[in-house]
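In the form predicted on its own, a lone chain appears below as structure tokens.
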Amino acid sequence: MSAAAPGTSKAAHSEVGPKKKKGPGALATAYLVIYNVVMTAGWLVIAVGLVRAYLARGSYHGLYYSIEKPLKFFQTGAILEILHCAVGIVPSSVVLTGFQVMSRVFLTWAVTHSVREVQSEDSVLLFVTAWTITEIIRYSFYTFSLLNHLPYLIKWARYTFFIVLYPMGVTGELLTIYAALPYVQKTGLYSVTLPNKYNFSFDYYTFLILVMISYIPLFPQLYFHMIRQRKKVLGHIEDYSKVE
């Protein structure tokens, strides 16, 4: 599931929980604090890019050829979100975090970098301005928490623009995925076929098949979580609120 899920990985801390998590040292924060601050940067750019772009051609058509470049750098700098969970700085699930990272950087090499014909679909435009706004908020949110001084509006749009950015964007990989399934069976890409010295068979238009179908049980999971999140998390501000 590429689309990620804000609370249910890549956490720069623990965003929440009963019991307080010793976080990482000064010197490890200092550099999560700028790797935030770049990330989000690199997501602001991508936005700019797609405004511009838009702007100048008056069409939405073609716009992820304005930012091929930088999608591909920032969202592939997205795996050091591992290595951060296995070092120890991240207390996120190795497991969870690069399962979510990796299936987004497959969507960007292995699927929209590979498969040039879908690179125009409205679908990729889909995904692309939804990981966006996603990343934007997500980077901001760990940016200002590491340095202990998160606006509220940050912490709202992070465990409430989900609602709409998460369905939208895996909306966006399912139909590129699809796109870009004749063209993988028409040219066999990365398609490994008998006979050969190793004995070894590999078909990848059945194994996009088979990713698209992961969707399924995978979506709802990820989804109602992030709301039981949401609610944890701003719950008891909004009923708070209501009693006043």
The other form holds:
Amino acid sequence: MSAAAPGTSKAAHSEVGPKKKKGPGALATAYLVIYNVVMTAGWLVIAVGLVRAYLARGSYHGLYYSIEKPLKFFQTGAILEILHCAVGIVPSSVVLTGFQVMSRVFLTWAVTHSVREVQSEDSVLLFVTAWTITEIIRYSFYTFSLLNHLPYLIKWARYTFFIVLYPMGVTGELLTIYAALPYVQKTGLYSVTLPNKYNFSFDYYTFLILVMISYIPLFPQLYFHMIRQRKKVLGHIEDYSKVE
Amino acid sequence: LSAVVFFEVEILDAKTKDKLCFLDKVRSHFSSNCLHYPQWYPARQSIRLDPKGKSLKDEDVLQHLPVGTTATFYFRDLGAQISWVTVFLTEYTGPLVIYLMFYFRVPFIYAPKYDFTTSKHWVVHLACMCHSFHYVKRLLETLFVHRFSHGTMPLRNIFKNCTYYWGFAAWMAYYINHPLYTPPIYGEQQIRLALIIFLFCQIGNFSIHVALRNLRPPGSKTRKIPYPTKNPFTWIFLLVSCPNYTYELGSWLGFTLMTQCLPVAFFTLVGFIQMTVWAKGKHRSYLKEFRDYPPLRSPILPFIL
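Other form of same protein, the form predicted together with its partner chain, not the form predicted on its own:
Whole complex next, starting from this chain.
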């Protein structure tokens, strides 16, 4: 649900503190470099797609349709990152990464894709833009870190842009979910009512409201975690060389 | 005249490694429970030999610990603690009371015309009896059967545990006692089979709890390998390290079958995952502690898990 992936995935990739004794093996590193390069390229495609569509149409409206397919492809592809943690080639928490990725996937498929009426909302553009810029920086950060040649600019960008992009993304996400509510209620989308032989019910409308409410405790925690990471990583500017 | 050996003891903070205090001329029968900081109650103080290691027990005395004449201990404040008994009683009383509230259709849960009515399906009454029996059994076991190794656990656990038990109890009870509840497809056959499984596993679970209690003399914290006893329900010890969890899973599978309710299935699944984690841990510590641990045993499911 976050525009900027919090610094939890930073461990092998940041220069904070002592180096990890054993990172991923050579094969895993090669794979991860390829993965991160492909993802960087993918989100660049989305960025270019947005800009071109804007220039062609002359308005912000309905730009979602021009990047719908690559957005779905590359955002869904991020599920691999959960696998990377589970297998151990990336030293992050499976649970935390899983939560972050699945919340993005949820917004992409279960809200934006599923409720056609919200696809032309400006709020969609808001979070797509936030995600796009964030991901381009994040994946290039990982790429360079894996190659041990991290330009300070990328590191700085990663730990600075989130300050604006994260609230921007969250706003876009919340507004989109809110816009979807009336349609979900009207059509009973993804909802199950009683009676049925499994004695189970699910109200997607109420579920979406609960999701929105959950942003209240979660967003500040993730945001301030990134702020603390920023102090740690960028705080000792004098001690760090610009390029590894 | 026997020589008296004196030790020197230094206490460091486990996190910051700051020197907290230094004691000299310490006798060999000194143990960690002689050492307490007055501003925190003893249960939340952990003294250990290694900053990341396990806490020393009250019975560990200096002369039997692997230390030189200068012993270094690490101190850690465990945070607010609460007794296991208190946690268990609270987390088990909740489901008992909550389920009954749904069963009796207390106002504001279902539509007002159903207030204080009861379900027309007899399986709903049976389910209420089984669920209530289960938690009453747990409460009585907490009071009279279990012998706990640890006195306390961190305070935040009570909120976590109660949310889990109370939340799931409310979720299950809502559907089972709902005016639109649909009874099991295969009717009486299904319910009878489910009840047999449930009762069998309840007796089994109780038998294991009693067997485990009898392994341990009152007031002691010794650990021994559990073995099958004359009670046939304990013969499962031949195949499983933690049959109490096996029987617990069985009970809830029975209850799921009896109520044919998806939330009950979810609760069973989540409980099974948690109990498997616990069983694997217990199995591992049995293997570590006892050289002669029976090799045929699996943690929770015979031959499988």
